[in-house]
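This document opens with one chain alone, in structure tokens, the form predicted on its own.
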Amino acid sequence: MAGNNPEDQKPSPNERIKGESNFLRGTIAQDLKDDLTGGFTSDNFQLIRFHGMYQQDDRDIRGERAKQKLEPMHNVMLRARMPGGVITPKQWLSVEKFAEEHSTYGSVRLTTRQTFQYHGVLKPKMKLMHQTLASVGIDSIATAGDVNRNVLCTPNPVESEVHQQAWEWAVKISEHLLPKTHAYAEIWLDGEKVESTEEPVLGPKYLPRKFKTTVVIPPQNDIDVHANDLNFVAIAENGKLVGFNVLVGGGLAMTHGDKNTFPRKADDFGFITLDKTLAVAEAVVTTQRDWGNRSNRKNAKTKYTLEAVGVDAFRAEVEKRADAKFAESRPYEFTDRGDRIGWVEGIDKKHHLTLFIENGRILDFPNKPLKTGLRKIAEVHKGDFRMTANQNLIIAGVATEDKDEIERLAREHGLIEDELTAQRQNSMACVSLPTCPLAMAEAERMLPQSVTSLEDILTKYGLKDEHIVYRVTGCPNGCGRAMLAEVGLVGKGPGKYNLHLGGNRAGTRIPRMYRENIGEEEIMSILDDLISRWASERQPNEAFGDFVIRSEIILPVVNSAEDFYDEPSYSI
């Protein structure tokens, strides 16, 4: 079946790069020896992504360097592979030490992909970076590029037995879908050269586009299933995992001005038992591999393949390849997707402290030495750390006798804030400027003050303890998941954003654009008017996103593929 890739269309340049790469080796090793440039040349710029890195530069100083006739300050961002976000204290100490000694920015960045990133690592330190991570059992294989990326899993600190089982499946899925080439070990770890002859799951040209997979434990939708290609919704009976509902074809990225691109919710394919999990995961990936669009990368994601061939045809092909039949989905409900900030006790009587890390940026700030504090906690903690997809960190598995010491260290270093508002807890931004090459507007750097403005508005109308799911992305690529927010800002240009309204707290509704290409002052003025109405007209416990839909301030996006770009209604 041709699927979404008509045979008479020319493959995109990336298809040639992958096909000629000798299974992702390219000439990366030779580039590393070239000290005349801090960057990677030609095809290797794309190929290093399959090794978990993006070439970037500091855009704040790009112009000044150009005046001095210097090339941009090339460096890489590395994203680690940490299925389910679980990391040991020993690993954390090694990660933090490298950031302190060898990263330009000195920080560790927790990301929406439930892992950590380094920013600002220069070419001479790249091999050391990979070798340092490998020494504590961490790699960055397939965390970027046209492959299945880091597998997310709800870091549930309460239902510990179900979480353990779900996390183990996240690890198994990650390992099963990894590239089989030895290129990573050869180039970065000086491993033995082993000739690669096949990629049984990903194929010789890998996938048409990036692919994202999650394991989620209801009622928490803290990994945002509708932002991902493949999702396994954990179904438990009597405290034991029995299988998964499988959701396919979610994705949030789009391109400004291109109505052939759009955010899309995932479709529910049905229920499978545990023994079919890996077969179904492989079948979804290989179907997308074979049917996905390899001519137009803007339409190469799984969501566009489902739109092109139809959900029923795609599901039937998955059943055929997996030798499995989807049963009717088991009932479940998502009620929330925020992290439980503070202490909770699990069913195993262990204690778990979720720390709010604004923007996920772990650094020693004035009066808030977060990085030092986490180092001191890691030196004494006997459990593990769990990174969340909301850019926060859980100190998990704390025994009762150790709880006071962990809390003391956290408070001394500004990791616990008693005055933290619900609004700040439920706000998030992508990295954006100055490092992301795709960024059109600020996100991480504008979020703190933007949230303060929103807090002031809520307080003004007697809603100090309320919150709105608020997210900002510097471009329409979707990293900050603004297209699943109640209020989502998508960068359009310097200081300008498209304002989207109407998502819900459960993360199961895509918002619609309300105003285009406006500045922060106008955005806050609009939100002031809308929140005033919400305060006076809301029904009991009605969330903001539900209110703007019920009040017909904005029309809901019913079918994101068909009506996302329909004209919205304005009533203020």
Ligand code: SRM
The other form holds:
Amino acid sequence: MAGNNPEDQKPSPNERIKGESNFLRGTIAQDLKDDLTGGFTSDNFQLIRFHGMYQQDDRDIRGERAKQKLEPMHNVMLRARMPGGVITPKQWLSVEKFAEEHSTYGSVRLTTRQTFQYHGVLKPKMKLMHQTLASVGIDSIATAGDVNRNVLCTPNPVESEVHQQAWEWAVKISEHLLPKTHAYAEIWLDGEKVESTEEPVLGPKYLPRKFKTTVVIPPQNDIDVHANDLNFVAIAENGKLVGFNVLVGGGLAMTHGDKNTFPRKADDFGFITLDKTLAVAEAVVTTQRDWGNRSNRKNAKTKYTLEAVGVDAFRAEVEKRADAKFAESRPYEFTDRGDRIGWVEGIDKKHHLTLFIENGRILDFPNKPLKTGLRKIAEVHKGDFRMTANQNLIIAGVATEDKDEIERLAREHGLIEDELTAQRQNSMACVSLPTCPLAMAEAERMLPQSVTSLEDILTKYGLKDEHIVYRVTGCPNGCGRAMLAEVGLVGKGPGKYNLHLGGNRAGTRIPRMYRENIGEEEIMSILDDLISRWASERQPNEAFGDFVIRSEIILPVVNSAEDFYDEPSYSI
Ligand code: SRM
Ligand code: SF4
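Give me the form predicted in complex with siroheme (SRM) now, not the form predicted on its own.
Following is the full complex, with the preceding chain placed first.
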């Protein structure tokens, strides 16, 4: 396996940065006092990520500022830690107020990992940002950097008792795997200085790379297990959670032109009872900590460690460290991933309204004052909110007598649209330009129009109410999870994408590249041809991704480490 022998390889520069950071402090506090630059210097640029922030600048105005000999307009994006995406109305009001008053873009951006991001917060407001969040019980510890990130959980609140229990486990796992350093409180909250001397789980150099965990309740795979390093699949008996099947080693990122990188599905390790959950979580993390590649960051995630050492060896090590034995996995099935937009009733007779938020961008748009609408809802709502991994928002726990008022407010502010198609509901894009420094092509800003084109094609072939899981990602890092879509676009350069086909509705098959480096017009023309065939040749209820595989328009990816880069079969 490429570069996976840590013995004979030089550690990557990030290893020195972490090791010399004095448990993630670096000199961030000094940088904050430096008003000569809006940015962070040297190692701190990396270290602020462990505190949940990324240094960015607006790429739309970068060239203009350079012409004027100005440094880029440095600012930070902040990503909060919200296990399972649960946020109270009080928290929401505070989060939204800060965005309105102190962030350049004024938006609250829901992410594909059940949390929110601020974009464009300038240095003088950074401490205020953390202190405002802390005042309502929110932090941003370990939402970025080489640590376990925000823990996802199937969000539909009280559809069954299992949902509540699963969410409680997501919170426990998140807490258990958090860094123990006091750096965050010290720097941002002016907390008392407490020398950190050890990180019992993560170690002094933290993990080799980012690490992602979920708790999922089948048959929904809305949190997309195969994008994650570690997944706990909830197994219930008589309505009670009894344990988890554990899946390890998923991940979607790749690098154009580097065949040693590829998206990979997670492997089934087996079933554990609830009492072993935290021990197994810790053992998977520490095995990856000790066995992961610390030289080549492109091969450092758990998925590459599994490829390097083999699934059996990794699983045996986890059993040893956790003092647990994996039993045979219990049967379960994933059927779909979309959020159920609209009202559903929970077992407690409360009502839950899932709102479709295009691209997760909460802002007051012309004729669609989403941000104001949510503020008004938060002012009267007595339950809570749940952010979903599809960038949507659930207004959860509404009493029957409050339902009409919540619906009225949502409709008045464009949060409910009767004409919303199934296609738009099942389409998603990453942030990309103008804030993402790694973006190669547009994603969020091109999605709405591109979905309209797709809707027109479906209508033309009599498939108006059908949908294709359609996802766009501005570069091969895959934040919009295009590598688990039926049709996935992966940014290659300005206006150009690789077109991937053949994922499935349940998110258990990786799509293969069908055409490379093509523009939107060509993409839509190819999809027009394929959708016309799908309309006339499909079997009853056959999904588009299954159709293109059955018709041998594209070969399925069976084992991505071996066949992801094989030539596709073009049959048109
Ligand atoms: Fe991501 C880096 C946005 C989910 C894989 N991701 C970034 C950065 C921070 C760019 C950077 O490093 O400077 C992007 C910031 C853009 C911006 O301006 O906001 C960014 N990623 C996002 C979000 C906001 C996309 C969205 O539209 O919602 C998602 C935030 C999740 C969260 O709340 O934690 C987001 N990123 C993902 C996912 C999907 C998932 O986890 O379900 C993936 C693919 C799954 C995976 O990890 O394999 C993903 N992001 C990456 C990678 C590639 C990692 C790798 O294995 O190589 C990077 C780049 C890196 O880490 O070097 C990256
Ligand atoms: Fe940025 Fe690429 Fe992630 Fe999109 S996929 S947010 S362009 S890093």
